[in-house]
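The chain that follows stands alone, in the form predicted alone, written as structure tokens.
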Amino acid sequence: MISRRSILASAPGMLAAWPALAASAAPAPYGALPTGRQLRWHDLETTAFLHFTVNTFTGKEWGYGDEDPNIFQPAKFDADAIIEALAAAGMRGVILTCKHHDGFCLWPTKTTDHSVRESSWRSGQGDAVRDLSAAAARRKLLFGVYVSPWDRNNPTYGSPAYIDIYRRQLTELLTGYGPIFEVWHDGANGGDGFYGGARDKRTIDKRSYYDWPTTWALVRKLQPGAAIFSDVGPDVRWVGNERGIAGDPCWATYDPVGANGGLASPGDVRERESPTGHRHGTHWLPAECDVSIRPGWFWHQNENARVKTPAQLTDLYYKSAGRGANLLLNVPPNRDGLLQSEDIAALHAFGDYRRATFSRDLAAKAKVTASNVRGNAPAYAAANLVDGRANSFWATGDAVLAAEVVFDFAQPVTFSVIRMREQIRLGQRIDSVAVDRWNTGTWEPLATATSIGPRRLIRLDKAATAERLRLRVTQASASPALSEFAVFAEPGDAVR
């Protein structure tokens, strides 16, 4: 948790980005507040996970560990082609499982055998994380891992021989790619596998075997600015389900519990708990939201004709992002290296209805009023909320925690999607809103929300048209600071 103190001693850094605060008695911070590199990831809003390995050319979901690497054989394999449809999606960052269970590496890893240095693909130079992390950096995507902590080839899993192991590949991916933004750890811990021809069961104590930890600081050292993921963190938290969907509300706060109450770790967590994670939780510990295009999260051929189509994606969008968490939408290359055509066109129209529909702010240049500005000062005004600025924010006096913003557009406007983000560097303040519109002499209500948190997306059942809007922050815990409140209208041919 960070207090008031650190963030008004962090000055000339944080004054030069709230030049006003100088000035101005800012409000007190209140509970859990985000880091710096979760600040950076909730900017993200939508990243992509490519699930590609040995299971992608023998069908399976789940390799044993057991595949000759000669079978990896993506004849056509283009990371630019690849990026450049993600990035058609506005996806901003791209998550590569550079191992996956079966053990195989992506890259010429010098901790096993079983990895791409001895697949006959580009003549055992192949180096898949290489590329894919080279073609994000020209497209401008960030990059981020997933390294699996089970390893169904490898003899000495299940030993403390391994865990140095799985420390020495975390190293290599975090020393030899670039800057990382997200290290994934998955919660698949022991079973059957291949272990070097043991061909046995290996059971683990997951809260203890892997020492995570002393693994995480690794990570803190190697990459200080990546986001490190699992059931429980300590950056960003699973949300307790692979459908895409956040809770509703869904609190950026969150202390995990172990299925059993007692301590939690990856793989062992309340789930039911992760998707609205805690009103009032000690660590800001934000939701992401893992989902496949397609039902399996490899590719496989059976499944080409059934693919999400774009208006599932929407939708996945307006439950994930939209509610304040991150959506991490799963594109697994082919057996020839490349994105399927049928995933390219959902994706690129999945890209074209959100440039559409957020490319204008409908309600840039109204005329703000509210009912309470703390101090009176122009640095927490209400015309704060509609200046497109990040860093700028309306906020109420310390004792006023239920007030109301009225925006008055001068002429009708059409709109169906309502955005809105708290100063989140403030702390999730806001427990619930009401949205009206001026209609024929009254107010009439129109939408309601709970938590808004770094992002909330309303969208209506149908359009809507106004020539005034009234927000209405109904509950709180600590007085409002809130730094936007848009509208946009969908394109005419959207989809639901």
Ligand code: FUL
Second form
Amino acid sequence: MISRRSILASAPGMLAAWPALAASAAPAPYGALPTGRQLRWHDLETTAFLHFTVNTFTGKEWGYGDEDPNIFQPAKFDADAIIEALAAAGMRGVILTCKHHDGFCLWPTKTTDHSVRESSWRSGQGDAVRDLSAAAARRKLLFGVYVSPWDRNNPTYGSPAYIDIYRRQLTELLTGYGPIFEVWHDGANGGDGFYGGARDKRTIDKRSYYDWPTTWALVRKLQPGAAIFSDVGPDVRWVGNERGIAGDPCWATYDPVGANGGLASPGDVRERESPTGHRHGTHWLPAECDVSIRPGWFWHQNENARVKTPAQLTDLYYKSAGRGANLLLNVPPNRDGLLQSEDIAALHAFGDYRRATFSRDLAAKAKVTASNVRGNAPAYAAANLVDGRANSFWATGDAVLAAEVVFDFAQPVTFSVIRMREQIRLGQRIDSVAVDRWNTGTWEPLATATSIGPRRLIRLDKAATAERLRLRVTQASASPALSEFAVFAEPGDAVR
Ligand code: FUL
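Having looked at the form predicted alone, could you now put up the form predicted together with the ligand?
Every component of the complex follows; first up is the chain already shown.
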């Protein structure tokens, strides 16, 4: 009822249509619903990951935890330059590996000596977390933290004392560096390591050791706006692969199950179900697609020629953000403490492509008619699909689960991308849609899609021209409530 009232408040004109009120009250929300923090997270769409630590200098992907802190010497480290390149790619936020599995902290923590404070880099005064969070704020990117639960340096790892240290590290990060938009808990947990010189293997019980509910309550207390990511949420789920590809469909709803069928926890989840989520799952737990621009997560000299091309990044964008997930693209700084020129070039081209493609919605001026409009109320008119406003939407009567909308452009329009968004404040309601184009007197099938949720992009194999398009909601679990239908033309030089 609360969300019904807020929708009413955001639908001016509706209350004036008093006699029609009963028929045109907002649709009842369906199924699991996103929280405010999840809605803000959905809006980000693409964010960047920075994997940077001692590994950058040792050439490893997983540091053992026995590194000399002096090895961390990014002599030309320039946080503004790094952030600038990410902004050029259209990234709205950035998550830094403040501590990876090696336990080396990129900020001068009071919890361990394995940190920048013990490095001669900037005479022990360096703080990569401070510099990157400040640079991000200057460029209006949000800042997030990756803090590895597994710590191969800490002698206490495996005992309760370490959990206290881990929470103190989180507390330092969540209280000293401004607003945090996402807290990233990796699922890789336990194994061999340095552990203060013990050099042994430590196995932990993934389900009980970390007592995640207590840690997550701490995150909520210190940064209520931060979305918490792990294999199982509670706000954002891992997509189940590190290739950056969401399932098709990719439902925002999901009920995680442990790998062996029991309770799920970070590091213990039935990964094969993560890409698609669960239709009608009881939790709103959208997917995040983490992927590196290079083969490895950390910078390696011999991977400079293996940076993903702009065409590959664009393809990943359609297979992640285009399926309603968020893309978290890793771009690792090099030993200078800068992004490599090859990576920067790919980021710029990726950003240019998206700016060129999505800056003009070619359906914005279309005349729109629908087979059904809820209560015939203007608040739910089909024209809301093309008004560019996130909060307005087209809706049908409660019993109408299949409906169609015709977009008349008055003249031929050439495009190759279609974008749709559901009004997800009312849940994920639509199961499938089809789009047809009017071609010399008949409707011709053009494309189909399943899950829509916060965003669905359909990239056609080649550009299509049409004077009219028809959207058919072919199946829905509750009357559709769709915010957007937009069409775009890719730049002529776009490579696939
Ligand atoms: C994994 C880690 O083991 C990798 O090193 C990397 O940080 C990736 C994002 O998550 O679980």
